[in-house]
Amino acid sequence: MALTVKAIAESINIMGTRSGSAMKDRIKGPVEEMAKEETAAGGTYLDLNIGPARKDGTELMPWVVETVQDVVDTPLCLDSTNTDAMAAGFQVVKNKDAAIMNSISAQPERMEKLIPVAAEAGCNVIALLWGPDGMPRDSNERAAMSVDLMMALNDAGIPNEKILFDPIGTPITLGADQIASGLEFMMMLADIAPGSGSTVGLSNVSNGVAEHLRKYLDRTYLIMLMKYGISTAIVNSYDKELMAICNGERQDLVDLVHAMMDGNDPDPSTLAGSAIEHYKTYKALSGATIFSESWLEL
């Protein structure tokens, strides 16, 4: 049976070329077009990211939500570091039960402000494993943070089935150790929080890498996460090959990478095309080879 991942389409973003200026100037057209495009591309959810939006977040988030809801019925994922903007956005979300709050981190002030909003909305929640001291150092710290978040969410009436744990993808330019720690946590998640889901911002792994190379890292990283049951991922829905992986249409490549993760390396001389790209990229992401931007040419 082919493995699949629900795609949270990431491109309606205050930092985006098309969407950013449209959001700032309240021009609906580009935002509406992108909502339709991402839905047509297979996005299960649309991430609406307004960033910190310190000046006008409480007005901007509802505007973006209503603009998108006017043209598509795709469930929404509201994304902001501004807790007041998040609360304002959920006031106008039509299908709150299917929506996602992105995110509640393991930071007391964010938990205190947003858990009641999520509980009232009845939405899904991305539980971001980022604590008061920042990035967890290893899989055990991730596990400890996940328990703290789960207990706080459960106490507020939010069940595990509504929680998506995000172990945090880290740039390969910082080394492979944190990538491995995130995967180790994914192996533990079913025991820590039975019934919960998971997600990750895929493009974090390729952050800082030349733009034309990023897609190769994102695609292979998704396949690696799929081995441990990643249920959703925040993705570039305009990458057709990445969406094909999400939709279970590249099971041969998934099988190749998963076999390598089990220690069964193929003879690279027998591989070509996408297969050799994933082979070389897995070696870089797993730390088997030292990462450089020429990894596909070696």
Given for the second form:
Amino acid sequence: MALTVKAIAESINIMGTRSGSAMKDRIKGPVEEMAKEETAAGGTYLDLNIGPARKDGTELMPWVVETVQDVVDTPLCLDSTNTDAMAAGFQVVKNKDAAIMNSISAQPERMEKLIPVAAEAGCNVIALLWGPDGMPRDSNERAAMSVDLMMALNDAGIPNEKILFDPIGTPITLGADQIASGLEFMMMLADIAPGSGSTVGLSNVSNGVAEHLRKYLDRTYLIMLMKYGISTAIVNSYDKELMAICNGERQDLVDLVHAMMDGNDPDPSTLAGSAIEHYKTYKALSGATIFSESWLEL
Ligand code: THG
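Starting from the form predicted on its own shown above, please give the structure in the form predicted together with (6S)-5,6,7,8-tetrahydrofolate (THG).
Full assembly next; the chain just shown is listed first.
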């Protein structure tokens, strides 16, 4: 059976060129169109990212939720650091049981404010492994944070089956070690929180890399995460190759990268096309070759 990953489509975003200005000016058309496009592309969930929205979040989030719900039934993933906006958004979500709160981090004030909102809504929750001191430094810090979050969520009546842990993908420009520690945590997750799911914002890995090269990193990184059973991923649903990987339609590439992760390298002279792209990109992401923007040409 082919491995599959549920796609959380990321493009309805306050930073996006099409969706950002539409959201700020409350113009429904572009948001409606993108919701339909991302659904047609195979998004299992639609991420609605309004950013910090300090001024008008409690009004903007419900507006985006209702705009999208008017045109598609796709489950929603509400994405904001504004806890009041999150609560206001969930007030109007129709299918709360299928929806996702993105996210609750391991910061006490966010846990205090948002856990009751999630428990009341009965929604799924992304548990973001970002603590009071920021980014975790290794897999042990991720493990400690995930236990804190799991216990607090379970105490509020939210079972592991409703939790998606996000170990936070780190940019390749920060080094392959950081990527490895996120993967190491993914390997530990089934023992730490049995029954839980997981997610990663794939494009974090290619943050700061030239635009035309980013998709190669995001695709191979997804395949690496699939080895440890990642259940969902935050993706650009307009990338057809990436969606094909999510849908279990590139098992040959999955087999190639997973074999390399087990230490079984193919002879690169036998590879062509997307196989050689994934081969080279895996070498960069695993730290076997030093990362530079010419990694595909090596
Ligand atoms: N984990 C969790 N949630 C997250 C992230 C994460 N939410 C936000 C982010 N990371 C994932 N969402 C996006 C959305 C868009 C882009 C990247 C990540 C993006 N957009 C285009 C760009 O910058 O090139 C803009 C496209 C446009 O102009 O329209 O890359 O890690 N839990």
